[in-house]
Structure formats: C-alpha cells, structure tokens
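Only one chain is shown below, in structure tokens, and it's the form predicted on its own.
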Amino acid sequence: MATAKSSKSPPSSIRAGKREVSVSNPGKILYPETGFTKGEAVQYYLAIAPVLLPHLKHRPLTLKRYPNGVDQPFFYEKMCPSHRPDWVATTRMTTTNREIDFCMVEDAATLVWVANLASLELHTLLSRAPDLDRPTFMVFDHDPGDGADMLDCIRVALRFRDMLEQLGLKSFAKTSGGKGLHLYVPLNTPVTFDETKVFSRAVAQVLEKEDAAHVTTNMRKDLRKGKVFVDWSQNDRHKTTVCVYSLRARTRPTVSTPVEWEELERAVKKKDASGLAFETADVLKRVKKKGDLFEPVLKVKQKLPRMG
C-alpha cells in the first residue's frame, strides 16, 4: 500500500508544538526497498502524534534503533540517552539488578526527538508511571508459524474474541505491522501482573486445548508449523509490546494499525488478508476517516473474571 512521500527537500529541523527540534540526516534512507527516509519517518510520527501520544503518555519506552536502516544491525536502548534534552521526561524503574531511567514520550517534540534517533519502533510497558506494577491492559500476540498466515491468525483471533466475550471481556485488534495480529483486552482497573499473567495463560491454554490443530502456546518454533502461536507471556512487568501506530522495521514502512472486527471477518470471508498491510499514508488516511479505533483501550474499564 501507499507510503507517505514528498518531493520537497527534507527539513533539518521541525516545529513540534512550542519547540523546534533538530533532525539530523533527514534524507538518510532507512527502508532501502522503498527509499523511505528518516525525514519521512519523523514527518509520519509528527502527523500521527494526535492519536499516538495518548497511547504513549506516562509509559516507559524502550527505544529500538536502526541508525543505518532496517537491513542493518539494530539495538535496544532502555536507559534514556544521557544526551537527551532537559525537556524529555523520564521515569525510574527498578529491575532485578539495576535502576533504569526510561524515556517517556509526553509530547510531540519528544516524539520527533525519538524518531530522529532512528528509533523506528516504539516499545512500551503495559503499565503507566508512576504505578508500574499495575497493567492497564492485557495483550495476546498472534504469530503465524511456518505454513500459517495472517488469515489463520484472524480465524484464531475471532475465536479468542468470542471466548473473551463469554467471560464478559471486550477486546480490540491491531495488526502487528508484520505477519500477525495483536489482541488487546483493556482493563483500566486495579489489577496486578501476577493476576493478569495467570489469567492470560489460562485463557490462551483453553483456546489451545479447544483447537490444538491450529493453536499453540508453546514458544518452540518446531511446534508452531501450520499453527498460530498465541503468546500470552507479554503480560509481565518487564515485557514490552510494540505501541499502536508504531512503524515496524520490515522491508517496507508498515505500521501496527488498529483494525475493526468487521474488517477481519470480511478478510476471512473473502479469503484475502492482503488489504490489512498498512503503510504510513494508509494509516493517516484511516485515522482521518475512522478516528482512533484504539481509543477504547485507553478508556474501557473491565475487571478480570474470577478464575475457576
């Protein structure tokens, strides 16, 4: 699908809110297959900021940086760089062996600054500062093994949605930006990671038991062939998941994009999921037309059912 392009010379700085943020090497190509540049990545993030920022606010961010493009080595950066501007917010989190000051993207200027670091992917915790021990949602990653595809992920996700509805829980889907789907269950009520971890594992294993021919919760790749791996293990205090509207470091600048259940049902009916690969221009058009389909994830309040 279409990628946002511009014939103008890329700017060396960008106005983001009340700040002017420098952009180094804006013409540097980060996606060689399409010629998509760092400047275009920055422009995308600035354009999507009104709907993206609410999903980033107060969430510790792990940077996933691709300084030489998506086909070259990348690195994760949990500690917010020491050269950050003084207006970049941070929050401290104690891990098993050290304390980490994570960056937090609280405004458009910080989002532009992060994009300028070639942090193409934005990975956040499932909790918000200051209450980092309380997840605000659960997430289930549907990842197709060899011999399975996006349609298989959709079929499993639809079954998962129905099972969760029987438990009184609403869920929302987004593309991973790659070959799979992410299923989100908003909570926004007092809950612990111990509780969500037990619950998420239990429901995923129920789904696996009901359809072992198509679903696995085992991480072993040799057991995923022809199946959809439903990863519940992201529901952990220290685990991150790629944020909605984040770019992905694939061959093309695809985006992790909210989708409606009706879109997924139509894809299964037509046996064609090709229309569910969204690049930057597609996402901006969708937001203009549909708004933020993931807004309920921020607002819907749900309690975990009692186990057993």
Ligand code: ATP
Given for the second form:
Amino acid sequence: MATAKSSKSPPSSIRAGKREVSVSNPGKILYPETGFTKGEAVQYYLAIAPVLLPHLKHRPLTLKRYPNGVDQPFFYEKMCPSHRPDWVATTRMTTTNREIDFCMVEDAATLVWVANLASLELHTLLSRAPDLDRPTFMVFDHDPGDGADMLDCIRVALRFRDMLEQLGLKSFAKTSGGKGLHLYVPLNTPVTFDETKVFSRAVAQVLEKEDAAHVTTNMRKDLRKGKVFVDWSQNDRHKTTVCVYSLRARTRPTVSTPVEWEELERAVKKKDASGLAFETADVLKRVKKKGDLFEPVLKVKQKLPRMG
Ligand code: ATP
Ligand code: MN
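Structure of the form predicted in complex with this ligand (previous: the form predicted on its own):
Below: every chain and molecule of the assembly, starting with the one above.
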C-alpha cells in the first residue's frame, strides 16, 4: 500500500523510437491502492507499443486524463491539446456544431506524450482517418447489471459468438478492464454506420429475444437487474470504445485484454472468471506467449450478411 500521494520526482526524458520525449513527474502515484506511478504507465505503454500501435493507427483518439490519479477528478479531451508537439498527428472531424481536431497515436513517441498527459485510458472511434464515416468493426459492449457479473457476460458473449458464427461472422472478445466484456466483429470492408447500426441492433435484439432471462438491450438500469446489458448503440460515428491494451483507471492498473474463446469456455466450466482480470505485467506476459490475439480485428475482412 502506497502512502505518499505524489512523491515529487525530477522530470526525465524517454527514448521512444527516433525521439526523446520528456516525462514530467514520473514518480507521481496515479493508482494509490497499488502505488503504480506515471512512470510505470509510460513504461507499460512503451512496452506494449508494438502490439498496441497498429490498433491506434489513424484512429481519432479521445483522451481521458487523470492528472491527480484514478481516485481524483478526470476529464475527457476530444480536441487535441493546442500545446501538442508539431510531430503529433491530428485529424479533423466535422460534427453538427463544431470541428474537432483529434489526436492520433501514430508512433511510440506520441504514445509516451499521451501517457505523460496522464491520459491513462485511450478511447478511440470505430473509424480510421481519412474515412471517418466507415467503421472498421462492430462492437457490442456487455455490461453486467446489478446482481450479474463477469461470468454472466461471458455466457452471453459465447451465445452471441455462436449466433454470429451462424451468420458467417467471426467475432473476438476482450475484457473491458473494468466490469464487463467487449465483443468485436471485424469488418474492414466498405460499410456505413447506418448499416452497422441497423444490423447490430437487429442481432442484439434477436439475442435478447432468445434469452430474455439473461440479456437486455434496454439501457434502463432498473431493467438490467440480474442481466447483461448488450449495448449495440456504441456502433455510432461519434462514439468511442476503450482501445485494446489500454490501461483502465480503476483501483488497480487493469488493462482491456484480448481473450481466447477457449479461455472463456473454461471459465464457464469452472464457474470462475477471476483469472480474467489482467494487469500490466500479466498482459505483457500474455503478449509474449500468445502474440496479439486481436490482430484479426485489424485484418479479417467481413461483409454484413443481407438482412431479412
Ligand atoms: P465496463 O466493463 O466497466 O463497463 P467499459 O469500458 O465498457 O467498462 P462503459 O461505461 O460501458 O465502460 O462504456 C463503454 C465505452 O463508452 C467506454 O469504453 C468509453 O469509450 C465510452 N464512454 C462511456 N462513457 C463515456 C463518456 N461520458 N464520454 C465519452 N465516452 C464514453
Ligand atoms: Mn461496458
């Protein structure tokens, strides 16, 4: 248990690819419960960069910053800070009432710069610049309602996988690093948000209909009790999902981590999902052993089947 909240430490600079990036106050504790520091967050992001960067590449990023640690106020930042170095890439997105220049993490140096802003969580759009109207995947967030847990999310996700498989679609799962699971369906083919929205709602509602005791697609918290809320509405031009391999700002430095379907099946068999909460060191070890289990989300090309 760490005691000092912000042990002052001199700034340091870190080599990231071709650049030296300065890191201010690396000794600052951002996760008081474990003593995990800003410097450790930067080191984690540098170490995971080879598998993380392809998932961030060309993707508009929303920063979620925790300047004084995970138990203190945070803020979202969509507009890339104006004090950014000139080597940080941005992309402009026009929304109904304004233009946003999003940061994009194109290299390890930018990753370190972002981590130095205490943007512990990396939230990305479903599209990639310059084609911001085309989602490259669909995502289905699985949130356990009161009285439900990770194991319930896993059971639902496995059913969802089978249903999608019958429609000819492969899907992949990751932990959110928080309470639930995220199921991804790679597309990487020309498709619009209008199409993914109609499709994702339809399949989520079929899942709900077939297993109403365990699944709801209704956002209302009181209707989630004991069930898993399957949120298809993330499939939207403006919405973000936490990027795979991102740290989470929870009490411990957990990470949104890809998991194999077999691991999820084993958890259901054992009725124990406790092995599916991963922190930074676990994730680095897994990647060494298993590589990037989420690589297919970038590579597999799938078309939405015709509805009807
Ligand atoms: P958990 O498993 O604990 O639910 P999660 O990442 O799925 O973790 P949610 O609250 O379900 O968290 O939100 C899903 C996604 O929606 C987040 O990963 C985040 O990218 C985005 N999101 C949620 N709330 C906001 C918000 N207020 N502003 C911007 N994006 C948000
Ligand atoms: Mn969620």
